[in-house]
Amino acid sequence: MVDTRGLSCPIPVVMVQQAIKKDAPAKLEVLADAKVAVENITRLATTNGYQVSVVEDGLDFKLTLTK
């Protein structure tokens, strides 16, 4: 799981990009608290061949990236 809450872009995107490059996971969960981070992470994930589902949980978002 990558927890990007409290961080502003582009740091959340960089963190997810590093996780993808390091392990090439089939499934990756990401926590975010900014809508712009959700949008940017989604864009990065789809570019890298992942499908993204987003669940809003209060003020946070849980993204699940799957190949």
Second form
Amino acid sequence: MVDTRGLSCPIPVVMVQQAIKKDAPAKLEVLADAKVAVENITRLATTNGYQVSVVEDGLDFKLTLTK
Amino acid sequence: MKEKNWLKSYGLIILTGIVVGIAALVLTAVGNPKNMGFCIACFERDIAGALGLHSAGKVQYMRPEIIGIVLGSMVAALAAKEFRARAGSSPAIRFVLGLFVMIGALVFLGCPLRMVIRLGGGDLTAVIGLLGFLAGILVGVVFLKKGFSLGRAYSVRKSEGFMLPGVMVVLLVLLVAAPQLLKFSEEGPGSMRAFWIISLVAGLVVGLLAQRSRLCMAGGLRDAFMLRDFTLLSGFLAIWITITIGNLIMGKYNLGMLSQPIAHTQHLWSFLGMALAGWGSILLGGCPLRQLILAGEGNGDSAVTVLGMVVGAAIAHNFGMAGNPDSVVDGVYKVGGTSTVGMVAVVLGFVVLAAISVTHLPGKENA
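What does the same protein look like in the form predicted together with its partner chain, given that the last one was the form predicted on its own?
Zooming out: every chain and molecule, the one shown earlier first.
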């Protein structure tokens, strides 16, 4: 689980990029609390061949990246 | 299908770039300074002057564009349910970063947005600024890749998020109802201004679109280098192309280095000033325009950054750090640029940014 909540752009997307580079996981869960982070992470994940599902949880977003 | 995806990814950001470009051209045509339809650094500097925070008589005016951008962003964020009051991510450090970003920009004579506007006017001295901006961004990206972070922000009471928009409303009321309380330039760039309603509307439209599209001058180059993501960069390029075409159509495109409007040929310090602004913008997570947008979305840390930029502008002018444009005196071309104090401030800025960058890497939590 990568928790990007409270971190300002572009740190969330950098964290996800590093998690993908490190292990190339088949599934990665990411927590975010800003729409812009969700958009950026989704763009990065899609470019890297992941499918992304987003679930809103109160003020937060839970992204699930799967290959 | 592919075409639809492309439009979805790039449509809004390119539209925003085109609108910003047109707004800059229109504002220049109806009174704003040449090649300065929209300049966040210059206009925050003018606001600092209007409030008497500095006494440089040529750069004092309560610029409605800035007010409009913050309020436009707030309206867009509220409508999209993206307004969230949050703060607590190293506010004092952000204040200082904002201050040095402003000093760097004023040494060059323009924020990253004005740099693009100058490029669109054919001002080749801005190419030197662009190279410096790129260099600063690359240094910032190195630290981002090493894990640089100013830490997490947290949800706070809504009043924190509405504070800077509230300040902007007060400034607007002062401009409209009590201008005698403010200082307005009678000559120089501060005296060149579009009618306030036009400026305010332009600011509102740009603020609204920039909030929706996430337009950011620093973010465009950063994402292109670091993530191979060209979305934000397309907005940057759209502004450049729109302004170039507009100036060509209106016969105002003047390709060259000499006698450019409010610009100087002290190239080394143009480069270094924008390098400082670029590096600082990367550490802050966005350019001066983006800080206004984030502050409009309820981000208290960005509001503090904006205040740091306003104070930086006041310091830059009180201590003669801001660049002077080239001029022609008695038929002789006089090269402008910054003073020794300005050069020292830029070098000091690099030292401060290096210290902040290094002490905010992983494993330096006790620094």
